[in-house]
Structures are given as structure tokens and as C-alpha cells.
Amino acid sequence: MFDKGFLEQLRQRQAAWTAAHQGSFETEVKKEFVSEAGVVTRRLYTPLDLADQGVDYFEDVGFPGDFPFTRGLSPVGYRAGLWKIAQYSGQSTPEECNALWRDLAAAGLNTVYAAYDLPTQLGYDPDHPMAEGEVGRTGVSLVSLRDWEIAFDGIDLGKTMVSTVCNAPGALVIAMNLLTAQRQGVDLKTLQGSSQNDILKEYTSRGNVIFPPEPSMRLVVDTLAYCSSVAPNFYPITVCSVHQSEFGANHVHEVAFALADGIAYVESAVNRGIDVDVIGPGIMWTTSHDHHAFFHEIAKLRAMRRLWAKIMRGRFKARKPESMMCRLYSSVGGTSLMKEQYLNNIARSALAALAGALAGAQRIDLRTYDEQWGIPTKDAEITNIRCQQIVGYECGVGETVDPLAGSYYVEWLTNEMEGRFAAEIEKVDQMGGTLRAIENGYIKRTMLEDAYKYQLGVETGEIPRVGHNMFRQENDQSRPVRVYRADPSVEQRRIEAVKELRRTRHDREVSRALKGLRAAAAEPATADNNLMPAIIEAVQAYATIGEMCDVLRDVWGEFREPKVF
């Protein structure tokens, strides 16, 4: 990539250079500037660094579009149309949810990122004892056909993608967003959209699970199947990185263990006898893109980008584009903000889709300024869509494809951080996959100390957060001037929707079709015992979240979490 006399050359005048601004050097206010994960920022990058790396223009780096998409997935970037601009919102019922997504919708928002409460995201009916005042609380609760022909009533699915975060009963899910929007008369054959489904990191990051890993493995699978072929522009996987980063990951814990699910789940499906080029195209990734460590998150994504492509390549031979491509739906945590002087938020924001446009992500989502004290306004939503149309209409960010290309220093950190991840993929692939390690309590115990640290850093003010530990208000009595609280009848409310959903429905064809789907989860799961089509059936009936996962819960059990420590 260079040439040898030039290195050499570099290299005398590097040395040069430094031996004479050592008295500059002193004044650093740092004597080492080192990441979260460990990696320490060099004062200075220049082309012997990538040299000495032993980077390779086209081996690493490439062309826009092309293997090992480092510099993005399409040649063209965004000079034809800008990512996606997804906000993740949800709002106690189906009936507030439709007025809240049409009116973000109004605003520019052409993805509906939905975001459930936890009765829902865990199997759990409105009228379930375990439901009991958590009903509507952090987020839609949607548990059934109904509630979705509600949710969605004059939003066009054909022209909307909605994704979903509802992990564990995530192929039911899927089935009623496919059927809602069948009922509007899209083809499913060019139905946008994607669901998290990702179950594998909810036992270790999150704790929303309902059944034992390897059913729920099954249930991920069978929807990356059954999508490939009824609806094959629809992603039922979005393998998710950022609640390994808001538990506490670092940086390259966050997107190894993130890769190291995805290999679990493509593994899964070769096992079974499945094409690695039926499921690879439906796989996305919903990635953290915070606003500190700005060029670390860049990198960051690069390098994931790149690394995925080898794993499908090498590892599992797909021989499809498509199957090699890491889609990034890029999304900021939560913890990223401060309740302190709140409105800081907005700029953390903005500089957060900075990073997600720089790096080359497909869909981007924020956070809003309001959320560290409850579920997001209207407003506070309205003003993320905003942040993201500023970045991409006035910045210019993508007049050119993959603008810090070239950059010593991204190039640098991009290949360090690809080293990082293989690194730790290798640690998890001695210990026997993904499913072994959840198991021995190391991905859990992993992150667990990496929280430490980051907690550590920051009340010690090595990690500096504006407004927290440093540059105080005294008496900061700045709050939202409204904070959105679900309403205290939305329980109730809720749970006679619920029993008049199951007074009107049909009964016998309900019951036909949970028999049918028991008789399915009974058997082994084979290439040809797909469940999807049984659940697509008992959804048609309207039967409910709660009932379906009764009856899998009956044939499968549930899962106990085994102590780390």
C-alpha cells in the first residue's frame, strides 16, 4: 500500500518531529488517553501506523458496495436517499400509539420503531396476575390481531416499516405484523420491516425471556425460514448489540458477543439443514452509536461491517452478497443522556447521528432529551426526527460515500477493533458458542465488570459527562416541562379490551388453532417442522400473546437463570 522509501523516509521525519516538540508534548493534560475498552489513542497517526498493521487498500478497505463493505453497503451511499429515520416510541394502548405514529409519521418519520411493555414482552396477557400494574407502563401493549388492525388503522405498511422490540414471543410478533399488513393489501413479497427477535442476548443483558435457549433458538429460526421465502424483503432478525451496551459492555465486548449470537444463530440454522443463502439476507443489526468515544463508535462499525462479511464468507460459505452484508439499524441508549440540565440531551442526540451517518448505517434512532425521566413525549420525539433531518439535509454528511476513508487514525482503529472482536469470538468459540458461554455465566460476568469500570470512571471524573460530573448548576431544578405518565385506567381499560376480543372471536377456531400449534412445538424441530405456519394460524384466529405462549410454555417450559456469581 506504501512504498518503502516513503515509509522509511516517514519515518526518520516522524522522529524528527517529535524530539523537537517534546516541551509541547508536557503540556498534554493527559499523560494517556485510553478507551473504555482499553484502547489507547496515539497523539499522532500517520501512514506508518496502517503500514505496520499491515492494512491493504483492497483487502480492508475496498470500494463502497463491494467485499468486505468497510466502506458501506451500496456504492452510491447516501447521495441516493438518506438512511432510514426510526424512532423508538410506544405509548400505553393501540389507540394512542395510532395517533402518536401518525403524527411522527407527519413529521418524517418513515420507520415505527414500537416499543411494548413488559407484560407483552414477556408473554403475558393484561388480565394475567403477573401483569398487574405493569400494564402499558413502558411502552404499547399489543397482544393480539386486533390490537395490531388498531395500532396500524390509515397507516400504509406498504410505505411504513415497522420494527419491533418484543424479543421472546418475537415470531408472534412477526406473524401479526405480516398478517396486518396482508390485510391492507400489501404483498408480502415486498413488505419492508424487521423484528429484534433477538433472544440470545435477553439472557444476559436484558431478562426478558420466557422459554429455555434452545426452544427459543428454534422459534428464531424457524421465522428466519419461513420470512426468506413468504416475505423476503422483511428482516425477522435485528441481532442487537446496544442492550449489551446498556448493560454496561464496552465497546468491544458490546459488538463481539453481538457477533457471536448471529454465528449462533446461523449455526442453528445450517444444523438444521437450512441454506446459509436463505437466512443470510433476512439478518440485521441493531447497533449502538454513542455520542462519546465519537470516532471509536465510527470505527466501530466499520470494523463490525467488515468482520461479518468474513464470517459468512469463510466460515459459512455463503455465497451471496446479500448473506454477507451487515444491515445497521443504529440506535443510541439511554444511558447515554443525563437527567441533569436535560436539554444538553438534544446535542448529544445530534452528534449521535453524526456518528450512525458516518459510519454508514441504514436506519438510525435516538434517544430523546426527556427520556431519563420517563417514557418520551410527542415533542421530545418530534425533536430527534428533527436532529436527524438537520445532520442529513444541512450537514452534507453524505455527499460523499464513507467520508473518513483514507483517515489514518479510523483506519487504524477500525482494523484494531476488528482485531478486538475476532479476539474475543475466538474466547467464546474455545468455550464451546454463545449458548455454552451464557451458560458458565461468562458473557453475563463479562459485561458485569466492564459496568464496574464504567461507573467507576465516571464518579471519579475520568469519564467526564457535562452537567453530571462536571460543569454543575447549583440548585439544578431543570426539568420537562411535561413528563409523559401512562394513564392509571389504562389497566383496566386494557383488560376488558382483552375480554372482548375473547367474547367476539370465534372460539372453536381459536381453540383448533392452539391444538394445532401444541401438536407443532411437540415435535423436533426439522428443516420441514416449521412452527410459523401454526402460528400465522393461531393469530388469524385472534388468539392472544398470552394464550400462544401458554401453550408453548406447557410443551417447552420456562427458563431459570442460573447464578453468576
Given for the second form:
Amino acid sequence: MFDKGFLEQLRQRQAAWTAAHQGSFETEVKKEFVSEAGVVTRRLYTPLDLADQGVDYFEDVGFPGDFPFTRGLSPVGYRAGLWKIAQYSGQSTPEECNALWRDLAAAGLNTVYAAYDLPTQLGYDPDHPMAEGEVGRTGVSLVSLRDWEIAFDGIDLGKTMVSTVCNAPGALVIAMNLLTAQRQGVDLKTLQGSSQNDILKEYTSRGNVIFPPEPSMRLVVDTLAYCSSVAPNFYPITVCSVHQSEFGANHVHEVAFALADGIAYVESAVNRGIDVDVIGPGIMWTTSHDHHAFFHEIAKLRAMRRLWAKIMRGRFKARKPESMMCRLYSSVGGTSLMKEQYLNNIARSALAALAGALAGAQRIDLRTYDEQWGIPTKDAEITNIRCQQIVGYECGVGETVDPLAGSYYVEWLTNEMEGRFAAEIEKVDQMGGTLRAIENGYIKRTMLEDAYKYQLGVETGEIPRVGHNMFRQENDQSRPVRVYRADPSVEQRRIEAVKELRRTRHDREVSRALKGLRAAAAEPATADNNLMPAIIEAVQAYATIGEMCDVLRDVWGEFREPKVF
Amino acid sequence: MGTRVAARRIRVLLVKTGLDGHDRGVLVVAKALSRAGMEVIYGGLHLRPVQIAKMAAEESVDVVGLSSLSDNHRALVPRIIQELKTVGLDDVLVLLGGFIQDEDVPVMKAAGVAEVFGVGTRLEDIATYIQTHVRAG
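For comparison with the form predicted alone, produce the structure of the form predicted in complex with the partner chain.
Following is the full complex, with the preceding chain placed first.
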């Protein structure tokens, strides 16, 4: 990238500069600036650092929209329009969510990032004994197509995208999304939106699992294959790194384990005889980009994009560029925010939005200032949408594509991160892949070590947190004016709604469809045996998530977690 | 509350309440208590109150640490405490951690929770609390 004569001259001048400023270096507040993942940040970066790493502009950096996509997926970036603004939100019932999502859409939301309650995420209807005390608490209870019809009444799914955070029954939720859109008159060939549907990270980071890994993987592959022909612009999976990060994984482990999960999904599809270029374009990523270690977050996402492109082309022999594109649905996790002096969180969110934009994310989603106090209020969610709009429209961050490219520091860090991701993936590969590393507890144990280290870092003050371990306010009385809390009557109302549904639908159609689902699930997974048509039929007959999951639980059994402690 | 005397190393059962699977907090606490010299049993996910009590009795623990993030504690914690009594664990030290609204703290204490450790708690404070209230024999 730089000619030899220039580098030699630079080496000499840099040595002289270093010698001349020894005294100043002694005033530095720390001996070493080292990240949680152990990356040491040097005092200064120059072209020498890139030359030492062997960074090549054409091979490693390249042009926006071209392989290896380090500089982004699009040749014009945000010059063709801002990233899509998302907001993780969901309150209690389909009716309440409908009102909330209409208001957020009016405020400029492009993507309803739907937060589900735990019973729905675990395949229990509101009247199941396991659901007691949990209905509508962490998000919305949406268990049937009827609930979807209510929740999205008057919200055009052709314009406002939906992304659902519901993983174990992800395939069932996708069916509800497709059918609701179709009933609204949206052509499924043009339908956008996505589903989280990343079960592997649930085994290690979030715990919302129902079935053992193998049938769970089968459901994911089925959605990828099905949507590629029925709804080619819909992303049936967003492979997550944000939850690994929220579990406490450092930057390197977070992304490496997510990429290893991505590899497992593609491998599983390919092993079933499905072409990599059929399922590759349907994969999106939910990454984390909080405001901590700002440049690390940006370099991390650039490196991730580059490495995924190489994996898809190198390991899986993908031919379509769309299969190699690592689309970033970049999220911030609640653990990056503080309970104390909660309004400071708005500054944190704005910085995180900037990090996502500088990393070239396709969608950005932030956490709210009241996140440490409860489920977000609508006011706080609208403030987040405004944060993104201020960063996007007022800062001019998108006027040039990938503005940080060429920064000696950012390119060095991008390269450093990529190398570390690859080394960690290699370790998982040698263990026999991500499923083995989940089963033997390696992934969770590794992340737990990181989480413990982080906690001690915050407690000793080594990791600075304003208002928490520095600049604390004595007798801090600040608390949000309003804190959202689910109405205690929600559980009863939801139980009545599901009973009403069961009374008014056609029982015979439901039983026939559930029987069909059972038969298809009992057959082995092949390239031709896709469960989605059977799921679509059951959803269309207004079968509930609980009923469909009961059938699948019956056929496949339930997962038992390995001991990591 | 008086000091409970444990027959041996302090034994602690840590468990998540209800359906929530975010176990980072509880696992980090498990690590800290174990490093502070306690015997820690981690119960895992998705246990019903009766299963938690059964496990506490079988493991004859001195402390039951509950972790709630999904706002299910109002419904589940009193039930768990009742089940503990049913299996004869009247004097076990019940602690609650996680995401607990301020207004819930007195409600939880009235239900029989000895102490609530909310967002921002230091690991050391949890260990010290246990060591003050349960003396290893």
C-alpha cells in the first residue's frame, strides 16, 4: 500500500519522534491501554502499522459494495438514504402494541423490532401453568394469527418492516408474519422484514430454548429454504452477536461465536443438499455496537463483514455476492446503560448510533434511557428514534461512504480483530463445531469468564462508568418520571383472549393441520421435506404457538442444558 | 434476623425464577460466592417453585438465592417461599437479586425475602451479607 522508500523514511522519522518525546510519554495516565479482549491500543498509528500487518488496499479494504465488503455492502452507502431505524419494543397485549407501534411508525420508525413475552418465546400459551406470572411482562404476547391481525391492524407491512425477537418458535412466527402481510395485500415477493430465529445463541446466551439443537437447526434451515422462494426479500434469520455481548462476552468472543453459529447454519443447509446460494442471501446479522470502546465497535463490524465474505466464498464456495454480504442489523444492549443519572443514557445512545453509522449498518436499534428501570416507555422509545434521526440527518455522517476507512488506527484494528475472530473460530472448528462447543459448555464458560472479569473491572473502577463508579452523585434521587409496568390484569385478559380464539375457530381444521405438522416433523429432514408448508397450514387454521410447540415437543423432546457451573 | 449456623461450608442454591433465561447475573454471582469459599449449587433454568424447594431440600442448603429479570417475582417469590416451608426449610436464608423495582422491595421482604440485591450491586456485598447472616460451622 505504501512504497518501500516512504516506509523506510517513516520508520526513521517515527523513531526520532519517539526518542524526542520520551518525557511526554511518562505523563500518560496508564502504562497500557488494553481492551477487555486483550487488544493493546498503541499510542500512535501510522502507515507502518498497516505495512507490518501486511494490509493490502485492494485485497483487504477495497471499494464499497465490492468483495470483501470491508467498506460496506453498498457502493453509495447512506447517500441513497439512511439506515433503517428500528426500536425494540413490545408491551403486553396485541391491542396495546398496536397503539404503540402506530405511534412509533408516525415518529419515523422503519422497523418494528417486536419484543415478545417469555411464555410465547418458550412455546406456552397464556393459560399454560408454566406461563404464570410471565404473561405480557417482557414484551407482547402474540400467540396466534388473530393476535397478529390485531397487533398490525392499520400498520402497512409493505412499508413498515417487522422484525421479531422470538427464536425457538421462530418458524411459527415467520409463518404468522407472512400470512398477515399476505392478508394485507402485500406481495410476498416484495416483503421486507426479518426474524431473529437464531436458536444457537439461545443455548449459550439467552436461555429461551425448547427443543434439542438438531430439530431446532432443522427449523431454521427450513425457514431459509422456504423464504428464499416465497419471500426472497425477507430475512428469515438474523444470526446474533448482541446476546453473546449482553451475556458478557468480550468483542472477540462475541463475534467469533456468532460467526461460528452462522457457519453451523450454512453447513447444516449444505449437508441437507441445499445450495449455499439459495440460503446465503437470506442471512442477516444482529450485532452489537454500544458506545464503549467506540473504535473497537466500528473495527469489529468492518472485520466481521470481511471475514464472513471470505468464509462464504472460501469455505462454502458461494458464487453470488449476496450470499457473501454480512448485513448488519446493529443493536445496543441494555447492559451498556446505567441506572444512576439515567438521562446520561441518551448521550450513550447517540454515541452508539454514531458507531453503528460509522460501521455501515443496514439497520440500527438503540436501548432507551429508562431501560435500567423497566420495560421502555413510549417517550423513551421516541427519544431513541430522534437520536438516530439527529445522528443521521444533522451530523452529515452519511455524506461519504465509510468515512473512517484509511484511518491507520481503524484499519489496523479491523485487521487485528479479523485475525482474532479467525483464531477463535479455528478453536471451535477443532472442537468439532459450534454444536459440540455448546454441548461441552465451552462457549458459555468462556463468556462467563469474560462476564466475571468485566464485573470485577466495573467494581474496581478499572472500567469507567460515569455516574456509577465515577462522578457519582451523593443522594442521587433521579428516576424517570414514568416507569412502564405491565398491568396485572394482562395475564387474565390474555387467557380469556386465547380461550375465545379456541371457541371461535374451526376445531376440525386445527386438528387436521396439527396432525399434518406432527407427521411432517416425524419424517427426517431432507432437502425436500420442509416443515414450513405444514406450519403455514396450522397458523392459517389459527392454531396457537402453544399448540404447535406441544406437537413438536412431543415428537422431538425438550432440551436439557449442560452444567457450566 | 439471627445468625444461622451452617453445619459445614455455607451451601447456597442459586436459581432463576420462572421462564427467563438471562443467567449472566446469577452465574457471575455463583462464581463470586464460590471464590468466597461457599459451596454453590446452580439450579438452572425454567424451574417451578415446587422444583426449587425440592432441590433446596435435597441439597440441604443454607441460602436460596433467586434471580429475577422478567418481573415475575411478585407472582413467583411468595410461592417459592411457601414451597420452601412445605419441605421444612423454614429458616433458610432467601435472597433475591436482579431487576427489582424499588416499590417491590418492601413487598418481597414482607413475603420472607431477607435482602434484595438490585442492579449495580457489588459481588462482595452479597458474599459479605451471606457470611454475616450464616456462620459456617
